[in-house]
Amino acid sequence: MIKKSLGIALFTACFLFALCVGPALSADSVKIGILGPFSGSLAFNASEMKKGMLLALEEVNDAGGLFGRQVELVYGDTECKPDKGVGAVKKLLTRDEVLVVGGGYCSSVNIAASQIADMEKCPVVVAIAISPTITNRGLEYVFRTSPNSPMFLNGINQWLEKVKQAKTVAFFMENSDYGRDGEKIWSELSKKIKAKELAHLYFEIGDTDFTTQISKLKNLNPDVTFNIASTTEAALIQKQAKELNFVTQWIGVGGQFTEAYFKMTGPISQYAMGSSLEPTLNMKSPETAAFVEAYRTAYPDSRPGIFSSQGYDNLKVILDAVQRAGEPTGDLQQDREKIKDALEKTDMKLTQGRITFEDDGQVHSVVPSVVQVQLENCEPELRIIYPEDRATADYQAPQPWRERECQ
């Protein structure tokens, strides 16, 4: 009788334990690491990337998550500093035990962080950083959902060669892998089109006074000034160019075309040019139009810009690979290997276009457009000016400051 009572008690205890522990185990999240400069001068850009990712996260979790489990993003703040990035990715890989690492802004950081992830055999999918070095090293576990800098600059290079045909150029570059890689590409182009290179000037991330370099540029008077900079520095450069009455055809990349940049510069940004994957310029694509609508609903006071769409695409690709890899087994290395294999077979159409990876882990199927900042009621708007089959406006040559209607 005692044995029977003990058996019943033991069964009851085990049953109650299963009731308590079972839901907790089934509720274990699927953890994905996200790197980005979430503090410091680039925090706004990282927050735009994060908004796009949170939109993708909400979509999957509202639909039940993956394998009946909610997806959790674990953030690593890099501050756009390689040493901080290395520390952040090591924590994500070891202490947090994430399945895969996404995000990524600042090329120097991602060159270092992706090397660590590859050594640990954990797939890393870079969202925004564009240095070719990230994917041209042949690292097996490194992928990128954004075009690299040569791909970003290809269209603007064709425009410079076939349309603008500049005679003199100058370079004003962020002193980083991001800036130096772009400088090499544009220097090669300048030689190809026989444009004279008047100056190669640099600045550091976080600098606020650019008057010395701009004064030199004004004296040289180049037809085109190449400027690779992140949002804050790019905005300050434009403001100080106006103060010094310096007029040139500025050509840059993504950092010049963010919501924060337009808020900082207003009509001062008029005539700036570059390459962009701005989602609002690609509304003919149903995937892009759906993203823009969803983003505006989720963030009614924010503009759906390139970094938000790149963040969205990045996480969607990661979620798709995790799902195709199958439910995590708890063997972290085995699960990461399956996700890496699934990433290699990625084929999705998202806001930037079709996402597939070549053998180097680089997406080669996304083609940016050449854009120029033009004004509508004195408010900056991006317009596609090249190639001709995509153009929504004609090119406008920069006018002297005193002749500009909007100041």
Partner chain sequence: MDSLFLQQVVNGLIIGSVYSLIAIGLTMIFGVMRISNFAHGDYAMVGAYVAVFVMMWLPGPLGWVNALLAAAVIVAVAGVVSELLIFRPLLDRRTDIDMIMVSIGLFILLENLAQFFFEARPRMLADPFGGNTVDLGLVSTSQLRLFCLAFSCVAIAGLQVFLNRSKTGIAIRATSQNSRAARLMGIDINRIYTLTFGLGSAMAGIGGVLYGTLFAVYPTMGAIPTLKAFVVTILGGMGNIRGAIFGGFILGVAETLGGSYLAMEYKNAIGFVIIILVLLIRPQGLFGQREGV
Given for the second form:
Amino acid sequence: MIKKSLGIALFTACFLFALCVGPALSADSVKIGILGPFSGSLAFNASEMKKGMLLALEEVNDAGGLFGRQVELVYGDTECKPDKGVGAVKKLLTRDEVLVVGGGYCSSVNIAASQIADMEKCPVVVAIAISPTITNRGLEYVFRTSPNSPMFLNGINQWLEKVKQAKTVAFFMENSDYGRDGEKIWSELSKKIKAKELAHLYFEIGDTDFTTQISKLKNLNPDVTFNIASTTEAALIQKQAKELNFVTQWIGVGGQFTEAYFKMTGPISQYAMGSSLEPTLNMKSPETAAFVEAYRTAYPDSRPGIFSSQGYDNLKVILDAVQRAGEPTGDLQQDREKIKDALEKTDMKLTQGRITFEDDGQVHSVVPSVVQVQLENCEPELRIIYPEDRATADYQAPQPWRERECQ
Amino acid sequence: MDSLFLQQVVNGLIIGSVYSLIAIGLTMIFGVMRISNFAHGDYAMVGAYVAVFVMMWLPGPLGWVNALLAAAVIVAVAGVVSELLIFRPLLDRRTDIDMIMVSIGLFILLENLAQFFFEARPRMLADPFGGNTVDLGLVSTSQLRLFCLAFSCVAIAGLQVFLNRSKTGIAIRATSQNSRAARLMGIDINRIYTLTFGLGSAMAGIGGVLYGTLFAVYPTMGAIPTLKAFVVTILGGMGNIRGAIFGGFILGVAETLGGSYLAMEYKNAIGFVIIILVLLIRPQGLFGQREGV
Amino acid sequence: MLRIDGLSVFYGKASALSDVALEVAPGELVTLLGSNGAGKSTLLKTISGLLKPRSGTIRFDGASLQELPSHKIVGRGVIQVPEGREIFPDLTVRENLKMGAFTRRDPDVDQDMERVFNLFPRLEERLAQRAGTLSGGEAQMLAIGRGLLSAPRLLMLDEPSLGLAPVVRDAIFEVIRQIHEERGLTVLLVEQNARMALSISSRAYVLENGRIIREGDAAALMDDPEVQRAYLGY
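What's the form predicted in complex with the partner chain like, now that we've got the form predicted on its own?
The complete assembly is shown below, putting the previous chain first.
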């Protein structure tokens, strides 16, 4: 009998303690929601974004946090599926009661998730997703810290027009909004520069065998092949192009140039082009150089890719806005409103360049460079070839496979 | 004949040979045990990871051949273990749906284990032939691709010799055609089950190494081979080994030619169109002689 | 040689055999008569280990069979040629015969193969043919030949004449008589064609609704009015 009542008493005590301590602990921290495809086929790219964010988080928490509180990231896994993304953002907004939502990778997910955050009047700052739709709907609480797809392609378009002057082009892209958006932009450009469009070929996300399409492309022999693909597919296409002895100037959006891509392709990605904000390329800027240095120290086994710097900048912008908005009062609505107002006044120099938002919540001041994969001791390296004022290397025209030294 | 057509046929034969190799195991297991194993492609995934680790120690052609052998052995053991622990206990009191659910469960389990142990990042197996290409005038391909085709053919032929010449091999075919009569011949069908699962998995393991070398190795890579193997198996007739061999090559060539001359967007749909046509016109499959026993 | 006592078999809750007792002595040819669904095939399947009895004993040469898996029963020389032949249609005739000899490691297999060809010359002509393409009579010859290659000590034949033309049926019975009389093989024959079966048997049992209702010398049963009415069509 005594044992039993002692048990009940202990249980009650624990329960009461948990009741008091639980909320107290989390009220103590400043909570920021982070969306991303942390599981599924894009998990390795999302983890790169997360690594960049953790650097920014460490910086602020090591310096004592914000307003004497630790900053806490609450992750919402979207699996790159819109329905999962909607569920994840709702949980962050209502259950976790985050002050602001950052991160965000897949366009289709973030179009939906940002709409929901906007309805809840919670500021959302998108890190990576590039569809123009995200910031062109006039949503007051939606921001984006990276360029959208037309901005990404702007530099390449200028290069094609002014430098390359391709006569024939072909399109080879994933059968999705990401692929078709890019196809539209480049198809317009092709008409403008009077290049003949030889073929529009598609593949499905997750495909592995591209020999059919590549054989067809080889038969048509275009000067330039636009290839809009994610990391894995883009790497497999490079590999199979080599096996089928196909040479073209590959041009991608740039998002494929990740650490995983270079590990998969090695030197066979030589000559491939895209747009990039790759931090190692922009080492001339002290902010970028410091980030690269910090990243290499924290993660000696991996290279700081574009997603890591986009993640880092994204969280830096958010932390800065939270800081300027002043100590959270506990009134969630009011705090979120203040953070939104602070975000609008953002002006920071970060790894991608200067970040300010225009009325649409979009960064317009970050301009990607045109990059090409070039080899250094047979190791692939991205180098800026355009615009000229930023270029670190000259353009190299693709050579036949048998004349390439490193394979 | 123009070079694109020839090139597409060669591409189709190469990928088709890998489809055949993986489908043979699936159709053998179905034939003998009536199990539709939706985890079959994940044995291929396990084989591909075996190759990743073997080739870390021993790169180049020698490492690759060793990887193929190691994958065959290790995946065969994995197949035998899963047969004994998961499928065998259910064999007597199952319905087909139970077995399908169990195999889907195994598929999810294997994928998640792979994600847990090997991370989600895709890995490329280094081309054991240094990426050397072969130009045959109208057709280009790589040494690796030709070797994949050759190795698939050798493995398929080896299995055929075993199944057609050895007493045990004939017993596997006999069990697949009529397991009760096989028992009356004194064949221990439990041993045949284990052996078939082991052999079928070994084929998938080899197929996985080839698939992983041609493409990439990642935890969810098994889904596509499973899908293709089912298309091939239905095309050739469930349980029909010859059907699986020809079915694999037919699917490979149909995909490349259809993708090239009809519509590239629908390259993957070609397999499903084939399935629907086969089920409508010839439900026993192209090579099936009769309805199920 | 074979001795069955008190054997009961159920399909789920339905009784298929109850309290069956049966004996086959070495060198005998015993016939088991019975109408469709009487339980004849059930009895053979139980002896072969394809079905497990609820109760009762099956002894062969004094050793119990009912605990053994079917492949071990075959190893003891208890061989069944099942109803409907159940040959392997996609194997060749030769491969089917090879499967008959599956458990054997002795060197006499080739010699036995020759003896099967002497009994059924047609099989030798069709060795490389797919068994599925054989006619009904040829398929039955193959099924019996396959059984003989299993080195039987007791050969159980389930409805060997079913669905065969009269000429072929007679030939099959002639072969059964030959292997029994000339080689002294012990046979347990299940047959619908009672007259022919009884004419070559020494003893017979009559099974009805899962029970043995008559047993005795073949000649005596031939004269039994009940048997005559039910099975001989008088």
